[in-house]
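A lone chain, given as structure tokens: the form predicted on its own.
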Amino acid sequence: MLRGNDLATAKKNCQSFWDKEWIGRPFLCVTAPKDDYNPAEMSYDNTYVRRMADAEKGDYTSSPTEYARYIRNIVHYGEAMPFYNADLCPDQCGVFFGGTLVGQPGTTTSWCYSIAEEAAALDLTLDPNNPTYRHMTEGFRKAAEIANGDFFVSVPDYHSNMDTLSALLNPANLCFELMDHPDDVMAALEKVNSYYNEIYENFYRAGNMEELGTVGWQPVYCSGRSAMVQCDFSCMISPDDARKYVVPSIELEVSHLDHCCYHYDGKQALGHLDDILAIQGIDAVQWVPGDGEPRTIEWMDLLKKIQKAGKSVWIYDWTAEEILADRELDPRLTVFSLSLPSQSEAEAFMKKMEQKY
């Protein structure tokens, strides 16, 4: 048992966060162990580096079937759902057009190494035959058969459009070929967007999400196409600039999406705040401060200003406590992430959430 409540409830109630309409209760996506979990099973390293070390030996297979040991003894509640995480770098797409993929053993995460300094200098041109892409698909078609529709595939986290630049050239350089060689970086720029949609059916087949629906860094489970949308450069330049370069990205992608959530990363970004809302594709926002910023709860002006632009807020860093004790978000627009310790505390959480509304 995965679950602890019915599948088919969690998935129209999902249905019910994209179309912003009221269950009675915030979404939740809460995960605890089972009070029954077999210790043995528990260990699971599910890092960058371990992943992109077994793909370089040809190994698809031991990482999942892991993490289908591990998800045995991981009960789910509200609209949490099970899935399994196959990409092998941050910023892969900077990888899938020519970028240099380095993880070292002992380390956790695997990065995409600049190759050039200046946009004109870059082929873009994307080769299926890529190593790190050909171990990509076949990691997430492995899982997928692994899978066998009792946990999901994740949804790649891209890193694409003006990310996929500053992997590939660096984040200074590319700052300083916007001033410089602008119409270079636009070219640039419109190559790599030019290629989001095959990238990401070559995995939605690869991961059978077109027959199960999609899930992953967003936690919301929907039935046709989704993903995080973002640019975690955006908080390197100005307002004038993200409109030129990032929004229309942005847009371009969400177009290929059914639904999608915006990773709005660190306060540097907020000047671009607006123009991000006014994107009519974007669904919801999870709004990450930054490395020694407050939490998320002490942020609530700009929670409660992303959802009277009518986007859902995901709160992914709150406790039970603060949850339950919450009166403030609108309930409608909100998704809440929460893992605890037993399967008896997570009950007794949704037992309360349910009294609560």
Contents of the next structure:
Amino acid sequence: MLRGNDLATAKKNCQSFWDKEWIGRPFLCVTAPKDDYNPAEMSYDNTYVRRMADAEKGDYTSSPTEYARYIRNIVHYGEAMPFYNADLCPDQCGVFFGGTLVGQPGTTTSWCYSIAEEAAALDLTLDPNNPTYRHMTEGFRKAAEIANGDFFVSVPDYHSNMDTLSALLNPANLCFELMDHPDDVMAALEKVNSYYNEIYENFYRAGNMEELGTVGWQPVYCSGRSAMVQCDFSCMISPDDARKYVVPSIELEVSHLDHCCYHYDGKQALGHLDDILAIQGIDAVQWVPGDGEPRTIEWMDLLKKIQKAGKSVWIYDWTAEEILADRELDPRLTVFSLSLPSQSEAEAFMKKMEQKY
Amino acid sequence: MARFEEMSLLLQKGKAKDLAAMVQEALANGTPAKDILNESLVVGMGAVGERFKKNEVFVPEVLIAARAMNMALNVLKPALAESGVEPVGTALICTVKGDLHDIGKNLVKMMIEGTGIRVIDLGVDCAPETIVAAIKEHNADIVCLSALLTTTMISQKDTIEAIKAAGLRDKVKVMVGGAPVTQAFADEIGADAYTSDAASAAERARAFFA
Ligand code: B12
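Got the form predicted on its own; any chance of the form predicted together with its partner chain too?
Next comes the full complex, and the chain you just saw is listed first.
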């Protein structure tokens, strides 16, 4: 593992994160370029559109090979782990169920085109021969081979449950369906949810996570099964509907995982906070206020409320100075991600953090 | 007697077919189209907007109310035209270039329509040139630009620049909105108005004609 020779300590600390044990400082995922980094290896095209184009050509190796070169130039501190993202689209579950995968020309991203207007019109059988499912599985396998234990293949960002239906119908149609045909939506959701474990296990095996453990979109290493759980569509609906459709889906996913973090996206979804915090199996929450909104540091009351509910918070957008100065968050229940411009700054930061506590 | 309140409630509940039938019946009974529009549809949509603002109803509820409003307007349109009810003005609305998010834009459109302004919807991914041409073609009074991505907010600025370059800036009021847009950004790019939700957008648009 390119993690360095303190890998065992890092893994132990990560377990403490999940067990909510004090390690003498908050949990830190800090990275920086090595002092002697090779500039030629740093600019690596890490986009969905690139991986999609490669996969269509049957090339599953160029991107992870470039990543393998790139990541040699990065040092990891604290609980940070090197991981490669092999996803092909944010709404990949939608694509697995027949949605059309489209790369947006001129941009770096791709997404899933809707294929029907009504939930009843969807055929929600998972076809293992679905081209994207196959490409991605192969991509995970090849990436894991190339990694050869030096880095992880990231747990996918599934966009499962209602987000899958939202991708397949488009969010406005799913809204109409919730009002017009709630039973069809529920039946479709149950069908989609029934595949969560199968899809999870597929990539768990393909990405060699059984052997190495899991990390990635969810930032703290877990020796067993972990993932980010979420429902972005929840920003559209009432707390009643969230309780009916979203909460049970998340509970089902959580029950398959050893540990997980909830990706909480957008102020519009805050009406569901209490319901999300009441879900036992959620260990941590990543709060994403959204653009145009103040940064997470301005949401101290919310962050504290999450901690008060016994969940950790993942903070990804504070500066080193802000992290060093913080006295408000419970450090036992906080993980900070930070990338710094140089090895010396990262080392100085780590030292200051050790001294602070 | 026209059942304005009942119609307003049907609209608020999104009962499109029942509403359209009742509008039809009211027209047949000789209720002026203008009264149906103002006393039930505009009132109903206004109530939905208020409740949405207060988080009492959510996007699905607003979407079905908007759909009901649309259906009722289609029934009313011939009668409105016949009775010579003129819209107070014309607004163009679109999502800017590079951006495909249209749920918010559609809500804003319905709410503005609910105030008696004619709204022409140019759809999504709308280039500045298209918007400029449409301002001329429809002799628009207001242009509403929606953007949901940080990367496309800049298209709101580009559109305002294009409107200026075409010599039309004094002729139209420009409103901007969408989740990442702020009042500060609106000021910076020289927009005439920004609001954070659809109900306030409609109030603001209507105020331009006060
Ligand atoms: C639905 C959705 C989609 C749908 C859009 C379907 C559709 N037909 O609209 C789909 C799946 C297609 C989609 C695609 C993408 N999306 Co999107 N999407 C969303 C989501 C979940 C909800 C947006 C929404 O409809 N909200 C509900 C409506 C009612 O709210 P609203 O639009 O803000 O409108 C209100 C106000 O803003 C205001 N308003 C709106 N317009 C106007 C105009 C004027 C003039 C005024 C006065 C007021 C006003 O009134 C409205 C009603 O009150 C948000 C997440 C979120 N939490 O917001 C992400 C989000 C907007 N998307 C995002 C991204 C990144 C994307 C993609 C790039 C992702 C991808 N690769 O798939 C693509 C881009 C596609 C493109 N080129 O546009 C990001 C944007 C980040 C950023 N700020 O740059 C968000 C915030 C999610 C996230 N956190 O990452 N998305």
